[in-house]
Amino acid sequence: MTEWDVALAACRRFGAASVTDLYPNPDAAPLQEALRALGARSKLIAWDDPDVDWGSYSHVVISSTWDSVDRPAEYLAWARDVAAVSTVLNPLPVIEWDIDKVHLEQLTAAGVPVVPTSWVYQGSRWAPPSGGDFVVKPSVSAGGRETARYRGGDPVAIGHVHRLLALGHTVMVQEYISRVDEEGETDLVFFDGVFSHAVQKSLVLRRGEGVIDRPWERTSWGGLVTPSPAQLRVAAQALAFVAEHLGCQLPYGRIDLVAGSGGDPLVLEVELIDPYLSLDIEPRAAKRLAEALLRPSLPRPQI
């Protein structure tokens, strides 16, 4: 093993695919080039490849393990095993905390403005809210999996909630933020807690469409944007809470914001496990990320 042998943990293109047939990750090539410029070797590897010796790598970066939410218990067991033999980034406590979106309750309690969310736990009684549109999804989910938008009071949502509960999920019911239809989301990317760049994102949830297959492939990015001071403040507040709460440095993170009815930013997602970081859109970002990943072992600048 060289001083820096970095494994970029990825996922297979589909469940039965070969461990060498990986789901495309636009961040991978820019990051590998930036790591190479710092003298590090790197390799994309399926996280569930049974033949990998993870201890042979100095760092294991959780890069695109996007099927983790389909089998979270297996994934967390893998992450714990890897953390015992290598440096996992983001660190294991972050992975354990971020995989279940019930953490939004903690952010709300800490005063971070979050999209209004209610929670349906096993054994709970639930009726659809009667106001505006709302969204139903499991708390362990990503990319729009098992997510659907409903009109206020729609009884069809009851079946969706009961099905998720029967599968063992905690269910999130979120107010649908109508401004998303015109403005989309703003994703703010941070490295080592420092703002790097922001992109505009659109993921269309159509009322009455129900759960769709592979919804993440409907997502589109509109390019770089300049966040407002309020957006920067809310995103930084969310990241600072996580870092303090978990006692961990966060080499990378993405905070997804939407605008509430009054225009104020609200946190929709805290993406700290394997978010797309738009390194292919912001050409300077890959260097920043590579430095953040290797910073503890990089030579200190001469004074």
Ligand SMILES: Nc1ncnc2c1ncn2[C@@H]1O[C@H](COP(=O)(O)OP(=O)(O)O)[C@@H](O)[C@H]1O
Given for the second form:
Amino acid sequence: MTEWDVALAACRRFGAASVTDLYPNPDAAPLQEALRALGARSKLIAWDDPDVDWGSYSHVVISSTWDSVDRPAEYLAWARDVAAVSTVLNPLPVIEWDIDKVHLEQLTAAGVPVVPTSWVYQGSRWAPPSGGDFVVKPSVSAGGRETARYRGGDPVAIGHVHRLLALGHTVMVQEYISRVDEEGETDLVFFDGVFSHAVQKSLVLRRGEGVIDRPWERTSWGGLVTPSPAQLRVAAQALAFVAEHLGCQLPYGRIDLVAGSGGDPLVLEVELIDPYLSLDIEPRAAKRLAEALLRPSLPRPQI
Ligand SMILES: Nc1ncnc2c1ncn2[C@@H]1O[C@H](COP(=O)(O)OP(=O)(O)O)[C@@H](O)[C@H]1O
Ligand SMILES: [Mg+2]
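After the form predicted on its own, can we look at the form predicted in complex with this ligand?
Following is the full complex, with the preceding chain placed first.
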């Protein structure tokens, strides 16, 4: 059986942790086992470990590099270096496109239903929208970092927006999607563009609490759910747009949907860098992912 050496790029448990003290990733064990079954060795490695020869790995799978959004320039420089010496998955153009949610504008322009978003760029003036609750978040973020919900017209949001701008962020302002309170979001996972499974997730932003510390630790993952035909259609439409726009195959991807006031699915996020893929919840998923990652290198089936 052919063997490959796969690095699973991960992150440290916290900034000053040693490179071997990694943030726990429930996808890792199922993926490593599925890779092993295909004849591939794999190792979890902190992406910012300075002593790694990434070129010695046939594949570098971006798996749980969850602190990338805290230093995106450094992260992108790392990804470019690694892509020059190994096969990075998802491919580098996907990482570069996905890291900043300004890409949601492109999806909207392509006719994909996206949570209505207004953008505050450097140097622009901003006033809080009146009406219903709204959400402020940076366009480069993950796990709910620097994200908060405000009452319509709340002047406290001005300080938040200005602070994010001062940190160099583009700021996203969205209507608060109230169905998230009861329904959470539905995350649809695809391998090689083929739907695999969907899970329910909730992280409810409470009005008035502002930005909270380590919000991702408040996320709760429900079980597997069966997506509606409309959810499948919207998620597939979003992924197909990205694959075509970037001219890339997408071995894995997760599209996070919420429901608008009429129940219609809206894209909240296109997760193509290092999404949690709930491989520990859907037992068939790890094999699908391992095959999608190695497909171009797997022996052709005998005819
Ligand atoms: N417009 C919104 N309406 C309701 N809830 C939101 C909205 N935007 C974000 N949230 C909540 O905040 C969480 C984090 O926001 P999200 O857009 O998923 O960014 P990220 O996961 O990259 O930090 C979501 O899972 C959701 O629970
Ligand atoms: Mg999210």
